[in-house]
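The chain that follows stands alone, in the form predicted on its own, written as structure tokens.
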Amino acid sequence: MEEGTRNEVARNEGRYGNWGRFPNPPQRAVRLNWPDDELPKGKILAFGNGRSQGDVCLNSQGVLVDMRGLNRLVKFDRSKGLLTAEAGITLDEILRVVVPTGWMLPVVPGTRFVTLGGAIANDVHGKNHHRAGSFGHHVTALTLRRSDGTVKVCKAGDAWFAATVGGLGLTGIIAQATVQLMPVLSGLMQRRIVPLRGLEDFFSTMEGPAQGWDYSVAWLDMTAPEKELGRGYLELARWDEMGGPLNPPPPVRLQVPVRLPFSAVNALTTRVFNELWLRRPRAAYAQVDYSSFFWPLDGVGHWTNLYGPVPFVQCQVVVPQAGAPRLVAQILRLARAGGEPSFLNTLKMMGGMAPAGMLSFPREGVALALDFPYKGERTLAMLRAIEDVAMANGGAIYPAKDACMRPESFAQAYPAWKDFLKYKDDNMTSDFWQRVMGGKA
């Protein structure tokens, strides 16, 4: 597919997969370059930028529509830190024109390569849901293309954009969207490390000494022993008030070009990354780089390729703050029990916000992200069980890194979804929606 053709079709050859590789069944695809193109007919879905893991961005039964071609800036107000933009637009694109100029997006994922469309669309959350909520609610307007060739302008607090904020594309294509930016005086954060003997440390730490903090995050290592479950280090930060440079985020300086031939994740290599990890020289407090802190893996494009020929999964969990020391526990036994490597692991506090759409993921509780290389019925089989936890005690997963989510699992963590059915375009589905449904949707 060449770059300036309006709606050309084109068969997935990489571009249109979700991030993790897993599932990866062929996709059809239409690039938008203008806001006036026509959509293409039937069960449509729009993709971004493909960061997200498991089936929430894929579209087997029909057709994606390509949504990076419309990525540009629509208006700028640099007194009141009012941004729109196209839905295509990546985040980093939108921080490396306000940035220099004293404005940041108040809530970041874990990666700044998604686009903006994306971002309402699975409502993400950032280190510091517990003082700023989720993207969505920062999100002033949004303008809705419908199938039927209708337009709808969504302002926040209407039904419609509830609908639209966390509903997984599903209600028409995000045109555009306005967003509220937060005033920076610097782009350099002040961190504070603290390191984790265990569970305890991070909750009692979060209780208390972490108060002060606008941002948290622990790492954890999967390889600790049982007596040390739960290791690794809790990163605070905040941001620098004391002025200096306001640098838009660094080039990606390294590569991992072609994907390897076997996996470099293994329970070797897991075990040795988080020696290293955990054994590397960090300062309690240091003034650091804001990208360094939002995104370290960001400065390595491509690194999935280090996974090889085999696909990987993410599950990322909330179970509610009462009793999450025990659940978040049993959950680290499941996962460790699975027998597969966990390369990355967070854990962060989420706040009371309630939530900016109907079928957003972030609420109250505590978050558990891990991550696994694909190994069939066996990793399945984990996920089931880690599922299983979190909904007997009233948690929920996280669509937009879910493979595996049963229909009843997610009916019960997200009850919303029928009133949300009166929003939902009837020509707008994914595979992740097919599944939830039953295949009826």
Ligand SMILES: Cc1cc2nc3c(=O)[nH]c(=O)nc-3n(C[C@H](O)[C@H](O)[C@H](O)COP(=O)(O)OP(=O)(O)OC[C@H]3O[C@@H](n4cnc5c(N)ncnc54)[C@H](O)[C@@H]3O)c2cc1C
Contents of the next structure:
Amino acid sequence: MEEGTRNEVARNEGRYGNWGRFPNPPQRAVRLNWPDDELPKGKILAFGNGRSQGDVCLNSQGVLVDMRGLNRLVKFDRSKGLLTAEAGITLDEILRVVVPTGWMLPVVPGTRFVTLGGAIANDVHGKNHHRAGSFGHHVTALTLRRSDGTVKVCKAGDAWFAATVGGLGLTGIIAQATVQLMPVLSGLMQRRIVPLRGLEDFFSTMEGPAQGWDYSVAWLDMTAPEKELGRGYLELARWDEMGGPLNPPPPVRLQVPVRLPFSAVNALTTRVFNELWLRRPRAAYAQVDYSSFFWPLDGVGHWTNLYGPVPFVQCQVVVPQAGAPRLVAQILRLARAGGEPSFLNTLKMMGGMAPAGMLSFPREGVALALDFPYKGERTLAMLRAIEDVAMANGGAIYPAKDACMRPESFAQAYPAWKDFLKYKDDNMTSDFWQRVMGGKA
Amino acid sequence: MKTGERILVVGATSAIAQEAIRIWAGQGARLFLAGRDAGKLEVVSADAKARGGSTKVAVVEDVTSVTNLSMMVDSAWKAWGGLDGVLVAHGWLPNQREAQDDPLAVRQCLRINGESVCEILTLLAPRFAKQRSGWMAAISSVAGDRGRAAMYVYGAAKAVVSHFMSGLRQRLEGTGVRVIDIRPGPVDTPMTEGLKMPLVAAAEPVARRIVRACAKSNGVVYVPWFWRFIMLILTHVPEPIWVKMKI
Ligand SMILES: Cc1cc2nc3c(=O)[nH]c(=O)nc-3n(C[C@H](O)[C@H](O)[C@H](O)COP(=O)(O)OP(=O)(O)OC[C@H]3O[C@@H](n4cnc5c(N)ncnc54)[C@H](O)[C@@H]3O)c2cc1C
Ligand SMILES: NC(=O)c1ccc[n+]([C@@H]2O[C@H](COP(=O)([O-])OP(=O)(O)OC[C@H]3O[C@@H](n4cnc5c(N)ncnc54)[C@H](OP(=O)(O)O)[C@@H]3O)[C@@H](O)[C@H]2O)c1
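Could you output the structure for the form predicted in complex with this ligand, given that the previous block was the form predicted on its own?
Whole complex next, starting from this chain.
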């Protein structure tokens, strides 16, 4: 152990960054360990668990406030399924406690290693958006710490609440929040797999046989030839009503502990992956554990290390329902022409309920998520082209997975931003905000 | 009727202790949480309750006061009608460079990390012995295994605890009472914030190992396990070589 300066604000060593490591500027951070620990001075931004892809969780001009030390439960009412917890707790840590008691988080993203605060600040959505809305729809109250030292208790319905849900960490530090959980009889789900020969299959299944399923998502194979564009499979699921085990999520088994010195993800491995993963024979009907349904990738800790030194970028766009088949095909073609085939691609029909927050991304339409190894200009040009298609057709790009959308695109897709400025904390900012505001605010 | 294990945790606000408390609370334990900060204790207690544990808290103003410690042990013993175990977790890591030339800091360090722990064990040993069951665990440190220039003031106090527990274990052999000397390597907690350290472990797995040790071990437990081998080698380096080593 080396002697160091105590409480020094430099706990960096690669710990504070986003999930794709693009962009990857050095960050400074201070960790909070107790609810009333003082906030650092200057321009600050809450940092959850760094599961965002772009620059929403970065603050190069100031100091990150690491929330992971605030991961305690405050209250759990087992009869009503109301859980209040500090915002640095991960959804994984919540599920470990609540699932064995017969409660479940009503909305979960594709990884359970996000914090409660991060889930609220990006108003994350899951495979049941068309039924349950986004995460923010299930938060009943939250406590906000402002940089001026004041504390605001916000309830669902308040303007401050609406500004904070999906508020990208800019309205204050979410200290704690209360979530209304959903009762489950068991952790088992019925899953149906529908093979998709192309995009038409996706749209026709969603309008027909997919009705009546609470969860749905399609996984697309980007190595498919043009005439099979959109090939893949659709996954549908609902909770099993028969009762059964209520297991907490499994511990992470396989780790990709070190970053490989080379990238294991390239055209060849993507092809192999697609064969093994996307085209692996799956039973049309099966009973599966919720963990394997919701988080097939969480079984492998830090799988992004497979990308080796190559950073990667994600892109999630939502396009309006009308014209979706054409727009999705157009974006898939752009992605394919971009060179490197993208690795994990999902397509999902989003529901029509009113968004939970002023700047929430989840909205009615069809959402397509793609991820690519970052290969410089070529990748950026492709992302630009996708952005152009989305913007010309009334779409939106998800800030949590964005590193390059232009200020005009943000202003267009998130028209409430002007109103939002009333609630933004003057001492909070992020690299994302600097970029999309272009110095305006 | 409540039947969970009855556990006294001294220094319940320590990051490592908090993780252990969470596991015990999830098992339905009845916890007696002692610390010096009422506000923090409330937060830890609420978390334990939400996880299914039962808790009582006590503020111990000064761990260097035997009167305070004796009151704490009395109320903990009464709270749940006896105890099944105790984890002593409080500790203070002084800045070596400042402490090494300051006799008052040296005394304070020895009192907080060494004496107070031995005194708590002394107060509890006859009660557990009489009951002929239970366990007494304290977090010492690998730093107590050999004096290093970078950390010997703290290390010496931890060595006091390890030495004391070794004798206590021998004394209680055959009574059914287990004495567990937990020696973690560096752990990522507020205590070590800002320090550069090798092989740092996270508090949660360290606590899982501690909880397992409290359930069945008797003796010295290194966490993570590989520290046993590292310390075995380091404690066997001949002194003339050791003095020249920069570690
Ligand atoms: C494998 C994978 C799958 C994913 N799947 C989905 C998905 O299906 N649906 C979806 O919507 N998203 C998905 N995401 C994105 C992810 O859910 C979001 O980026 C989420 O916000 C990350 O949470 P975090 O705790 O890591 O926060 P960070 O990434 O650290 O921060 C995200 C934002 O939240 C803010 N924030 C964090 N904590 C607080 C707080 N306490 N108070 C105020 N602001 C705070 C930060 O300032 C930042 O703006 C996925 C990500 C990965 C890596
Ligand atoms: N972290 C490591 O690398 C490491 C390695 C080996 C051993 N250990 C030992 O592990 C134990 C737990 O430490 P931790 O890492 O969890 O650190 P921590 O989170 O900083 O906890 C330290 C605890 O000690 C208490 N404490 C400090 N000074 C005190 C005093 N003068 N009187 C009473 N209580 C005092 C603190 O109380 P407050 O909350 O009120 O401040 C807190 O509960 C300690 O015994 C430590 O020496 C730690």
